[in-house]
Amino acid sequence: MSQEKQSRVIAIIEDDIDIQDLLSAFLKPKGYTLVFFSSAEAALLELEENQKCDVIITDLQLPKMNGIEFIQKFNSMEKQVPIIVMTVTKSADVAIQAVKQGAYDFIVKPIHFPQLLLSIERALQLKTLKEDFQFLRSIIKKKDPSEGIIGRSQNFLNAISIAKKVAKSTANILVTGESGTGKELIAKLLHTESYRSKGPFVAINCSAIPENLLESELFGFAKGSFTGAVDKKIGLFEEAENGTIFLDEIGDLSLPMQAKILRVLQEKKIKRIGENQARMINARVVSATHKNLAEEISAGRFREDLFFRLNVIPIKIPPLRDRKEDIVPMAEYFLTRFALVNDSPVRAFSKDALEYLLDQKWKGNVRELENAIERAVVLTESTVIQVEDLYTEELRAVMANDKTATFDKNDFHIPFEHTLLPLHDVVQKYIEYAVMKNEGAKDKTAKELQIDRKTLYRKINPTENILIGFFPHWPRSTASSNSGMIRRRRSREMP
């Protein structure tokens, strides 16, 4: 039974109990979830307010409101759910009328179940195509350049606000932030919101190009200026004429190259390698770095005069760990995008998966989150991403080796590998250890720990959280089964 079908909900409007039983007997083993209604009125009320479904199957002849009237009223809700009509009549006029009102397909009773199954599967494909189309259209119709930048947290919105305010100025802008925070997105926003938006946006990663090639990439060269220069080359500063040049990771430039960039910023001129002629340029410079340039200046690795030229207007992008409110909307955006690109059936995250995403430190910031979602979308075969789909290979190996914690009730041990645990985590683990040591006796544990019993109850769920405290990202079903195993083992050990 496919996991995809398990999550598909079919709403069936049929007042004949026998036909309901037949449909249930046929479709439930196929993995579909069925919701039955005996009247169109009840179905409309429930589908409008609460019930979500992927396909609707309705009888044409119903008490009070018939199937045609139901189709008209349901489609006015703009729910975008395909409707399959069932009826005892073979009249083409009835079928045409149903299709005109918005029905997807027409099934004649007595029901030919293979035909019904084929109709359902095609209806589901149509629904998926419509959802993908709506997503693509929403991307195409974007008018605000910042719409592609996902963020709700106040510190991130402040950075966006500053970028929009200064976009139309001619000042040089320095964007700072950890790797993967989206500095290039801010640079593109600055470009598209500026008067230079019709000009080119040219980006270069200064740390990705060898030093001996970087100068020719930025400034170009004349024909015959060195071995292999069989023709002239226009540099990126010239390519960005009347537009924006984005110098990413400018903090990695060597001191000699910094001096050349400084001269360009001062004189607004460049010289191609092998030429004496200076060429005027008209490109706005936006630079970015993940380094602390003040520290680099103190260490003698970055020129102070260049820093002042670049840092006319600074914009700092906060790391993802400081903008927790942005994680879920970003994850949902990446899920939709990668599901579309990879033709994946996945459509949502489980509750545990969302909690896992919120719990991570995301040292690689948005880039790491994006990669995690893409990996999960590609690997899962379900319509819902579970927490296990998000595990890295390293985490899987640790869990498989069971080296994270020791569960000896006579020994409290938390291994430290690379970094110390936060004090709150250590306290939490110790409380869980104390409950285990006292064989689950919470009153005794609270007394020994000198805390209120209600506080202890809030801190731990004794049926489950003992293991989850040590393995915070294990599926709860796994933790429950393991804790049950521990309890059974203890019962065997007790006299």
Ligand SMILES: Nc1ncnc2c1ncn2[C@@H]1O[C@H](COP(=O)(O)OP(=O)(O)OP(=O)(O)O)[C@@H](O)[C@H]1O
Second form
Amino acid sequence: MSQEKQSRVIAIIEDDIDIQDLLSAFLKPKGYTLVFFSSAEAALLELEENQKCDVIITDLQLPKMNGIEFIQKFNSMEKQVPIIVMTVTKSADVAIQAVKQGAYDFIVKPIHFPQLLLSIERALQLKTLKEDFQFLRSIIKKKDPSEGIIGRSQNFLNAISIAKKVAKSTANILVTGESGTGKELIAKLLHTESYRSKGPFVAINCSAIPENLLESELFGFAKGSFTGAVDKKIGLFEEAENGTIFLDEIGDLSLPMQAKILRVLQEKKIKRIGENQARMINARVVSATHKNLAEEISAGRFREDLFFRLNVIPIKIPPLRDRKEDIVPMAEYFLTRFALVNDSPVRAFSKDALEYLLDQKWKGNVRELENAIERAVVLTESTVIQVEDLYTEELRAVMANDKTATFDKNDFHIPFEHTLLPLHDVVQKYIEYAVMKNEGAKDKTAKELQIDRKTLYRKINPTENILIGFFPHWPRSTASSNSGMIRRRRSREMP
Ligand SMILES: Nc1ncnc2c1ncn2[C@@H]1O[C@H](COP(=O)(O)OP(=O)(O)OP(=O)(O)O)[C@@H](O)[C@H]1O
Ligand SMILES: [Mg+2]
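Structure of the form predicted together with the named molecule, given the form predicted on its own:
Starting with the chain above, the whole complex follows.
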């Protein structure tokens, strides 16, 4: 989590010009940036308002305000910068006094430079540790009941506010939304905000389990009820007693299974397989689906009566593309989380990276965004995530393998040729470049080129096959080969 030494700033408070020169001659070649002050008053003024620094070295004997007073005043600003004190006095009392006031270390003049360097390096380590500690503490402090649920868009906040309101009721709740929008997260929130929060939260993905197993998972079975039933098994409805059962992907249930669930909801009783005795259950049912259940009902695949039972209170989570305001805070949250988990020094996104995130379609919603950030945190070699770190494996592979592609992301050259190029070709080439530079983001490209979106579409039409190679979602109307198009472009570039 440490920064490079080159970027570290040392503020030096020393009224003796010769010592300033000596310190400068020794410390500058080590890569530190030095800022000198000849009085404690001047240093206080600048360090409070304008000048950032990582370590302070101060003389104790200064013209007006002395070093001890400086330490007291500076530390009251709570800037957390270590202070190293220099003095000609060898007296232990002075050293103790300085350290008591909050100095980090003490150096006696004439300065022993290797000792000073060691002290600076250790002070910097301490500062880094303190910063990391504060960073971790700020994350822990942020935790609240909806901990880890990030969003500031109005339509997402509406969904959260409904969830919080209805959490305390006994009504069944159906959470809908595309895959990866956070349905399970909301289901957990409904549980933690309910009176049942001390009880269990039991989740089952109805589409992931074969039909015959699903039944025994949900209802349990009696010993010997079928071959292999060597012992009784308690079903999930019973396990969720006094808590919440989350039936995920309820839209994928078969019709016979729907009938069984409907009976449970109506009677609030279950029967373990192989038993006649009905058992009362007390579990709150929250279900979720990415499917449009109204459509499923009209197609005869979902029972309308079950739908009404489950959907007493509906909560719809909008897809990420309809709540773009959530992208940046979520990305920052994931960055922080994955940086912590991976003990990575990554702390921020570049401006381009943030723009890239905002331009994506996020068909896989929050899950896709989360995965993209995790991959970037692991892959990046910088403390700031760059746009390239966010490219998908697919895009990387295309860029790495497509040797015929002449796209240079950072540069645009119009080649010098013996004969001049027709202006139309130059314009066309520049548009291709602009679209590719923006990773296919049409709105952004149109805005930057100051043309409207329709004009951009019209202009890129002849080049769309090049773009498909990089951006699979690009509209495709002709079937000519991608590489052929790129080759043609290239041959034109060769003088
Ligand atoms: N608002 C949010 N804040 C923080 N993380 C979120 C948010 N929404 C979703 N996530 C994260 O995104 C991932 C997907 O969320 P979740 O599993 O709840 O989605 P889902 O709608 O149930 O998806 P699926 O339909 O695929 O089951 C999870 O890791 C979840 O923690
Ligand atoms: Mg889910």
